[in-house]
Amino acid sequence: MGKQALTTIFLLLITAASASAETEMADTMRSNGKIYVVVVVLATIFAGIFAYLIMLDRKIGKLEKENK
């Protein structure tokens, strides 16, 4: 998955939290104070794929070195 790829997903991503965030529901969820816990459950996933892409990314390097 390349940079241009990781970029689009994540202006989508953010394009769609700040569409939902004018909804009823986050708007009953932020007064509760729960939507700061779904943010942080959001934020550590999103951080986990992440860095599983870029280790990923490392071996992938790695074998294509030994390969050449």
Given for the second form:
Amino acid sequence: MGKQALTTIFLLLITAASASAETEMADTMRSNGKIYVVVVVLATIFAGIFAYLIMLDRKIGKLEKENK
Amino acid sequence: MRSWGWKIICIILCMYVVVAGFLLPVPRLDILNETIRNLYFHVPMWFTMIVLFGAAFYYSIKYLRTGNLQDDIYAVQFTNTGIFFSILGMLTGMEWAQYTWGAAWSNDPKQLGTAMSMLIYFAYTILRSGLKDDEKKAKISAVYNVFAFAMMVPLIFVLPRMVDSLHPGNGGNPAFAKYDLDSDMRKVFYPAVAGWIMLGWWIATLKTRLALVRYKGENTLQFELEKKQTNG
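Given the form predicted alone, state the structure of the form predicted in complex with the partner chain.
Everything in the complex follows now, all chains and molecules, and the chain you saw is the first one.
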């Protein structure tokens, strides 16, 4: 286990670390928590859509009962 | 007003996908970057479409066997909802392609195959609107629907896999399942597929129930009119 081996391992680790960081991702959005804003907005929209669907479902259920 | 259980599961799955789809880690891949998360939304559109068209195919065959117009209503509404999801899938796919493949439309075999099967299904609605007699309309469109489904399978599943395609899993391109779709993504992708299919099914059943109510209403009217005619 010479100095050379240690340096190669070290270099490999550095390249591995930098390679994973090279690909651009929305890391800043994640680190400052802004991603939660996106999630909240989407969750609100979906909650609204589902509330609407449930309403429709119940309305159609009533119609079905009336027509029986 | 049938069972609410699976609808609640559908809501939970879809809400989970919206939250976890953006918060759980995804593999860092060049070009795709964060857009890989579209996998949770774009791909389930097609799965939903296929399930809905499959249901329409089933009810078309059932109509041809029984001649019951209610089965025709099922087939129509499942097809219409399937078309809706195919349009969503196509639009999301074009938006995704614009930023990853460089163009919204690159004549990719899978894009072309899907566009062709979409046109086949558009023709189904046009065919229906062109026929006046209910029985004839139901019978002809049921036969057409069987052919449409039989065309969709090779156009979407077989032909794109035999030529070069930009889509993963086609023409030598690796599928997501091979290594891109890691265990983190599976945790969201499978619930996403299940959740979206259930959502599509829910919408389709709502439309079907409404159409059935209308059909029954119309038939009682017809029935009463016939009664009046025979009495008067």
